[in-house]
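In the form predicted alone, a lone chain appears below as structure tokens.
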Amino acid sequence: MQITTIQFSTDSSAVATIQTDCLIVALNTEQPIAEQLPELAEATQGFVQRMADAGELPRTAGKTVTLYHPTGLGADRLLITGTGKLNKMSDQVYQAIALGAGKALRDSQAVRAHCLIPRLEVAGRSPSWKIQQAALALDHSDYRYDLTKKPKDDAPPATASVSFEDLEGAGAAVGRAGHIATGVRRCRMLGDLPPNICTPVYVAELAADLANDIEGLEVDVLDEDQMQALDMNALLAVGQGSVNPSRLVHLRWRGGSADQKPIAMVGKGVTFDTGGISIKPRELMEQMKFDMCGAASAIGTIESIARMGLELNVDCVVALVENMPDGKSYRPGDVITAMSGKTIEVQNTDAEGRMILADALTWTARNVEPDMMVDIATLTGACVVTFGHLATAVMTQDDELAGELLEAGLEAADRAWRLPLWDEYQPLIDSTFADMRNIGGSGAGSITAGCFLARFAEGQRWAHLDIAGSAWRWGKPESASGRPVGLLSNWLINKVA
């Protein structure tokens, strides 16, 4: 979907004269239409106000009604989305309004639209923020997975373009939105692909294709022999039960100065997770194709910032494995020596994400020497128990880094919340037979997973993002969410703002 701005004056004739397939407006039911959009009230000669008076306008944020060939307008359609109560307006409500409008637009026959949703007042948010978030929400609703499922002959067409008023900062906002939307789509597509296609080798080849396509983006791929030579035994142990070989992918973007230390993102990429010998229950196992969404979001983010030419040095390292039960699989009771030299007692082969990240974090620290690094992983079901599907969990002992990530999440309407990573939790993963075990006790499951990773990030400015709840909705027939590409992209953009 192309996102643009147009010169659009605010005189009374402007709304009436704009030519588009669909004009999108957001209206509340608490104020006269003439106070909200006087141009619309005048152009429609009171028709929309009469709808409001008759109770025909949507009241709930994101609920919509579409009028075809509306009176007094040059647009073929008028799409009206509700806003909910004015005193409840927030970043998340604004996002819901735009997502609802995007869904109605995608379900229509319109392919071009002009959006006036940024006319809404959102406390503390600039016109450029409102344009960027509306554009991202419209693009998000426009996404349809079609790589292994052809659309029906009568399926509504994809939206070709959406335009916005050329308000202050609009040009930069739509530029950023377009690139971030590309990364979100990449993340969603990778998550949605079936695991017989989206294998570790497939993702590595896609990363190589991205590097060929984007000038300045570079890639290296380590195969199993190369990782074995580096003693990456924790990562390799997880994948050794699969016929699909494991890979470590390193993407580099050098938009900053030569002496600028890079920021690193490290993604968990378990392209399918049966749980291994500690096999998962049958119910919803098919959704374990989403267990590589940490890797997908890291790849989507570096694609976003590379395409926008961000003046920052950024590295993306993704560990790619498939966790399968087999005669060669690693077992509960095994003791594995990780790349760092630390030993791990395996008590649950379904706690595999932290195993592969242990070596990926060590490799990144040694080879990238980053200024700071953030790992992203669909790591623990306990995170879903804690937050449901609303928040990403942030764990770090670096207060400044935590603040940056939380603020970036608020700016992107891609919220996160911090969990403690206190030293008092560390004994829960102590082991009699190794330096540590790969699970804690029955409590604090997300935190003990963070404690495990912290032992492999020693000496680094590091944070862990558990996206088990935010990357997709468990049990729902929906695609990957694309989170936290918005959070990560905003965080990196803020580094050069």
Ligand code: BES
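Quick caveat, the model's predicted, so the values are computed rather than measured. Positions refer to the first chain, counted from 1. In this text, the rigid core denotes the largest set of C-alpha atoms whose superposition between the two forms falls within 1.5 Å. Compared with the form predicted in complex with the ligand:
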Contents of the next structure:
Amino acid sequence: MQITTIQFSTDSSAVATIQTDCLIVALNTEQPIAEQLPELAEATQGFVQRMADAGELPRTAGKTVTLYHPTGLGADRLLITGTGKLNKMSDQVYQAIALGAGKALRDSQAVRAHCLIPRLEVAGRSPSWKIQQAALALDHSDYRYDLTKKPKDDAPPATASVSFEDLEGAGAAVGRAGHIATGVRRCRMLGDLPPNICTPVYVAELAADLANDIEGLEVDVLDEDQMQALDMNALLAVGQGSVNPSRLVHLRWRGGSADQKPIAMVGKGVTFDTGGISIKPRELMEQMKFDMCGAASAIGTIESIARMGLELNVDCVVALVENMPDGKSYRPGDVITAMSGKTIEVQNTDAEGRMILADALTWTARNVEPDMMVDIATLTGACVVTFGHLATAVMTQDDELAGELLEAGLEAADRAWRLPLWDEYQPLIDSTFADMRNIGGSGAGSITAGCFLARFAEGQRWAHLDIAGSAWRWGKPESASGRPVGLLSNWLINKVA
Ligand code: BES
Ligand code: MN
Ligand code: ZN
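Having seen the form predicted alone, please provide the structure of the form predicted in complex with the ligand.
Whole complex next, starting from this chain.
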């Protein structure tokens, strides 16, 4: 979807004359239309106000009504979305309004639209923020998974372009939004792809294609022999039960100066998680194709910032494995020496994400020598128990880094919340037979996973994002959410601003 701005003259009739398939407006039911959008009230000769008077406007945020061939307008359709009560307006409500409008737009036959949702007041938010968020939400609603399923013949077409008024700062906002939307789509597409297609090798090849496509983005792929030579035994142990060989992918973007240390993202890429020998129950096991969403979001984020040419050095390292039960699988009881030299007693082969991240973090700390590193992982079911699908969990001992990530999440309406990584949790992963075991006790499952990873951060500034709840949208249509590409892109953009 192309996102553009239109420069209007100061002529107040401009809204009425826009030639487009669909004009999108957000209207509340508390103020006269003439106060909300005077141009619209005037051009429509009062019919929108009559709708309001008759109680025909949607009351709820994101509920819509679409009028065809509306009198007085140059647009073929007028899509009206409700705003909910004005005193309840927030970043999230604003996002819901634009997502709802996007859904109705996608369900219509319109392929071009002009969007006036940014005219809404959102406390503390600038025009460029409102444009960026509306554009991302419209693109989000326009996404359809179609890689292994043909759309029906009468399915409405994808939206080709959406324009916004050229309010102050809008040009930069639409540029950024377009690239972030591309990264979000990449992340969702990878998350949605079935595990027989989206294997470690597939993801590695996709990363290589991206590097080929984007000038200045470079890639290295390590195969099993190369990882063996580096003693990445924890990562290799997880993949050894699968016929699909493991990979480590390293993408590099050098938009910053040569002496600037890079920021590293490290993604969990378990392309399918059966649990291994500690096998998962059969119900909903198919959902574990999404266990590579940490990797997908890291790839989507570096794609977005590379495409926007961000003046920052960024690395993306993703550990790609499939966790299968097999005669060659790693077992509960195994003691494995990780790349760092620390030994791990495997007590549950389903706690595989921390195994592969242990080596990926060590590798990143030693080879990238980053300014700071953030890992992203669908790591624990406990995180879904804690936060449901609303929040990404942030764990770090670095208060400043936590602050940056939480703030970036708020700004992107891609929210995160912090969990403690207190030293007092560390004994929960002590082992009699190794330096640590790969599971904790019965409580604090997300935190003990974070404590495990902390032992592999090699003294670097580091944070862990558990996206087990936020990465997937359950319900209809279920899909990878594209999170936290918004949070991460915003975080990186903020480093340059
Ligand atoms: N990928 C799962 C985490 C997960 C589970 C995410 C359910 C979303 C929904 C992870 O590899 C896993 O299996 N974790 C175990 C850890 C446990 C064995 C300590 C879990 O959460 O059950
Ligand atoms: Mn698992
Ligand atoms: Zn997993």
